[in-house]
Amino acid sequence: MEKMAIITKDLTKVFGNIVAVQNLNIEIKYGTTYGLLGPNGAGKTTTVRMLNGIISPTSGTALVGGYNILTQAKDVKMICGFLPESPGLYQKLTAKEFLEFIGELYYLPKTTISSRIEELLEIFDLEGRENDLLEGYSRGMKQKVCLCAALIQDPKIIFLDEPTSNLDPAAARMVKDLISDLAKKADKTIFICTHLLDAAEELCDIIGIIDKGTLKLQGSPKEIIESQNAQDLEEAYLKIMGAKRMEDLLAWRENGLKSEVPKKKEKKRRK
C-alpha cells in the first residue's frame, strides 16, 4: 500500500447541536494537491483546524504525515505548514519581526531564519517593506506575510484555507503559481479549502466536495465532471448539490416578493 500523507478515519467533529464534520473518509497521497470544496458553513475550516492538531475531533481519527492527530499534535504542528481563512498577525511587529518570531517557534537556527525570510519576501514582492510596521499593510500584503509564515519551515504538508482571499487578481495569480511550483517542483502535500471552483480545477489533482460536513463526491475534476454528465465542474457542482439550494432561493425570493406588495400599498393610502 502506498504511504499516504493524510489519512482519515470516520472523522467526525460536533459543536452543540451542530455536526460541523460527519465520518470523515479520505487519503491523500504524498505529492497530491487536494482540494475540499464547499459553500460557506460546509465544514472545510472545521477539517483542517482538526487535521492540524488545533481542535479534537468528537470522534473518529487521523493520520497526517504518519503523525496521529490525537497523541501526537505537536508533531503535526512541526511538519505541516498552515494558513487560516482569517490569520492573526500582531500589528506592532515588523513583517520581518513577525516572520523571526514564526520562525522560532518551529526551533529553527536564526541563519535559516534570515535567509527564509530573505527568500520568502523576494518571491512575495515584499522587498523594502520588511521593517514596516503590519498595521501600516493592505489586507493583501497582509495575507502575504501568513503565506510567508506558513511556508517558512519548509513544510512538507501544506493547508491552505481560502489561500486567495483579499488578494487582487494579480496576486492571486502568483499565489496560485507559486501552490502550483511547490507541488510540482518542490513535491509538497496541498491541502486548499476553497469555495471557488475555477481555483480548485486549476489546481487540484483531485477534489473532495463537501456540504454540511458530510463529503458527497471525491475523484479528479475530470472524474466529477464526467460521473454528472457534464460539460465542466460549475455545471457538475450544480447537479451535485446547487439544485435544491437555487430552488429554495428562488422560493424564498418569489416569496419575499409576495410579502412586500401589500406593504407597498399601504404606504400609497397613508399618503
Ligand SMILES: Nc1ncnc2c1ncn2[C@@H]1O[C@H](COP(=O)(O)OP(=O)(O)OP(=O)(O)O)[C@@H](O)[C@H]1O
The other form holds:
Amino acid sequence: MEKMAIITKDLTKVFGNIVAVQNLNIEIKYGTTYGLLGPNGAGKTTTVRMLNGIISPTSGTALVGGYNILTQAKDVKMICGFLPESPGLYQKLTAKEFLEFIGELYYLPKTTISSRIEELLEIFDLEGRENDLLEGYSRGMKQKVCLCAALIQDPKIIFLDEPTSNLDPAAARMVKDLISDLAKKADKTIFICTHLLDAAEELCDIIGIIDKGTLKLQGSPKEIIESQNAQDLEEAYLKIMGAKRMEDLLAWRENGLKSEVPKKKEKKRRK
Ligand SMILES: Nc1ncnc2c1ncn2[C@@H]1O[C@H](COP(=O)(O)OP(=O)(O)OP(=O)(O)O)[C@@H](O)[C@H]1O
Ligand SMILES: [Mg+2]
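Could you present the same protein in the form predicted in complex with this ligand, rather than the form predicted alone shown above?
Now the full complex is given, and it begins with the chain already shown.
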C-alpha cells in the first residue's frame, strides 16, 4: 500500500483574476489528521473541493488514495468521505431517506446501509427523528446528518470542512472525540478545515497554514507553537498572520469615538 494518502503537486486554482490556491505542495501520510488553517478566503474550501474531484484545478494535480483527481475523480469520490462547507440537503426527504440515498450512491448493500444509519443516528443523538423531513431540522441537526452522510461508507480518507460549525458545545465535543477516535482507533486519514484553533491543536498531527492561496507554514502543532515562541496554537497563528493587537484596535476605536463626540455636540448646538 502506498504510504501517502494525499499528495498535491503544484495544485493551483484561479477564478477569474483571483488566485484561490497557488502551487500547493503537500504530502499527507495515511493515518494522519491534517488541519488546514487560514483566514476567510485563504483557499481552504477550494483546496478540499479540488481534492474531492468536485472542481478541477487550473493547473497542477493531486493523488488522493493513489487516484489522480484529474483522471480518476470518480474513484476519488468513492473512497473519500466529504463534509462540505455549505452542504445541500434534499429538504423533502427524511434523514433516513437521505442517508439511504447517499449509501446507495456508494453502492453499499441495503443491510450495510441500514446498520450504518442506525449506528450513526445513535452516535449523533438523532434517534427518534430519522423519519422527520430535513426541512424541519435545526441547523445543527442538519450538520449532524451531513456528518452521518460523510461517514456512511466508512471511508478511508475523510474531508471535513468546518465540522463543528452550527453545533452546540456538547455536540461539538462529541464530534471532536469522534474525529479523534476515527484517527486513533480506526486509523483514518482526516483532512480538516477549521477556524477553531484549540480543536486543531488538540486533534491534528500536522497543520498547514494557508493565506491568500499560499501555504505559509506546515508542521506539528508543537513545532508551529515553538517556531513562534508562543504558548499555544492560537497565539502562534496570530503571530504568523500578523494579527493586529487588541490594544491597537481599541485605541483606534477610542480615538474614533473621541473625534466623533465634538461633531455630535456641534450638530445639537446648531439645532
Ligand atoms: N466559485 C467561485 N467563484 C469565484 N471565486 C471563488 C469561488 N470559490 C472560491 N472563490 C474565491 O477563492 C478564494 C478562496 O475561497 P475559499 O472558499 O477557498 O476560502 P476559505 O479559505 O475556505 O475561506 P472561509 O474560511 O471563509 O471558508 C476567495 O477569494 C473566494 O472568493
Ligand atoms: Mg471555506
